[in-house]
Amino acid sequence: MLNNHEKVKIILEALPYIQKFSGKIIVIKYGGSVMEDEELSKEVFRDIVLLKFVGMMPIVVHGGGKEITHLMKKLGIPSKFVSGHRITDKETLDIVEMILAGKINKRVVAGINAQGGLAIGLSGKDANLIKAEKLVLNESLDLGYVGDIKSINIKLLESLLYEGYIPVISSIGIDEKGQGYNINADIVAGKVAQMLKAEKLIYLTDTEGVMDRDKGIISHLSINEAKRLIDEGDIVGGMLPKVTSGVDALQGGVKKVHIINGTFAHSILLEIFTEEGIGTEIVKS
C-alpha cells in the first residue's frame, strides 16, 4: 500500500508529461484480446477519459477482428485473410458492417461515457468520414470489399475533437458511389494520425510489442530498423499492417508510434506517463 507522500511523488513525476502533451492530439487503435476481457475494457475507457481530462484530445479506432470471426464461423462462412486483410465478400461486408458500426461501437462509446467521457461513434460513412476505393494487392488476387483510403474528413474530426468530444471511429470505408468497404483497422489508425499531424499513435495488441528473432521485444526503432524487418520478413501477420502503417503516419507527421499490450491494466498510461514506458516504440530516426 501506497503511503500520501508516495502517491504524491507518481502525481508529480506524470506532471511533465501532462504539461507536454496537453492539446495534442492522441489516436488510440483499440483492439485485440481486451475488447473481449468487460474489465480491462474498463481499464482501457478510463484511461481515456483520464487523458481527456488532462488536457488531451483522444480519438479511437477501433476493430473487431474476433468477434466478426467469431460470428462468421457459427453462421458457416470460413474467413480467409490476406497480409493482414480480410477477403470480403458481400456476405461478408454486411457482417463486417454489422460488428463494427453496430455492436462494437456502440459499446465502445457507452462504455467511455459510462466513465464521464463524451464519446460520440462514427463510421467511415458518416460525412464522408472515410473516403476510399477498392485496395488491389496484385492482378491475381481479388480481396472483394477491402478498401483502400483515398481521404480522411478532417474538418469533421477537428470539430468534435475541439468541441470537447471523444471520436469513436469504426473502419468502414465508403467510396463515391455509396459502396462501402471494410479497411484494416490499424490502417485506419495510422491515417487518421497522419492526416492530423498527431503527438502519439497508439496501437493496443496482444503481445509486448515487436519481438526480435529470439523472441525478446525491441523497445525502440527508427523508421530504417522497422523497414528493415518488414523486407528481411521478421515482422508478418498481424504486426505488418501495424508497423507499415505506423511507418507511413510517422513519414506523414506523428511524432511517435506505440505498439503496446493492451492487456496490462493502464498500459495507455505507463506508456505516455513514465520514462521507460512499455512495449515497442517506433520513431523518425
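With the form predicted alone already on screen, would you show the form predicted together with a further copy of the same chain?
FYI, this one's just the chain on its own, none of its partners or other molecules.
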C-alpha cells in the first residue's frame, strides 16, 4: 500500500503525458468483449472521463455485432455474413439500429455520464453525421443496406467537442433520401479520426494487438510494413478493417493508431500515460 505522498508523486508522473495530449482529439473504437463486461465497461468509461477532465477530447465510436446477432436469433431471424459484412435487409437494419443507436449507444452515454462526463450519443443519421451510399463489393453480390462512407459532418463534432461534450457515435450511415445504412464501426472510427486529424485512434480489441506469424505481438508498425502484412495475407478477419482504416487515417493526418487489448482494465490509460504503451502502434514511417 502506498501512502498519500507516494500517490501524488505517481499522479505527477502523468503530467508530461497530460501536457503532450492537452487539447488533442483521441478517437476510441469501443467494441469486442469489453462491451459485454459491465464492470470492465465502467472502467473504460472512467478512463474516458479522465481523459476529458485532464484536457483531452475523446470521441467514442462503437459497434455491436454480438448483441445484434443475439436479438436476431431471439426474433427468429438468421444472420448471414459475406466477407465479414452482415447481409442487411430492411428488417435486419431495423434491428441493427435499435441495438446500436437505441441500446448500446445509450448504455455508453449513460455510463460516461454516471462517471461525471457529459456524453451525447449520435447515430450517423443525426445532422447527417455520416453520409453514406450503398456498398457494392461486386456486381453479383447484394449486401443490402450495408454502407460506404461518403463524408463526415465534422462541423457538428467540433462544435460538440468545443462545448465540452463527449460524442458517442453509432456506426449507422444515411443517404440524401434518409435511407439508413449499416457500416463497419472500425471504418467509421478511422474516418472520424482522419477527418478531425485526431492525435490518436485507439482500437479496443479482444487480442493483445497485431500478431506476427509466430503469434508474437508486433509492437510497432510503419504504414509500409502494415501494407505489406495486408498484402501478404498476414492480417485477416476483424483485424483487417482496423489496420486498413488505421493506415488510411494515418495517411489522412492522424498521428498514431493503436490496436490494444480492451479486455484488460485501463488499457487506454496505459497507452496514453506510459512511455512503453501496450499493444500495436502504427505510425506514418
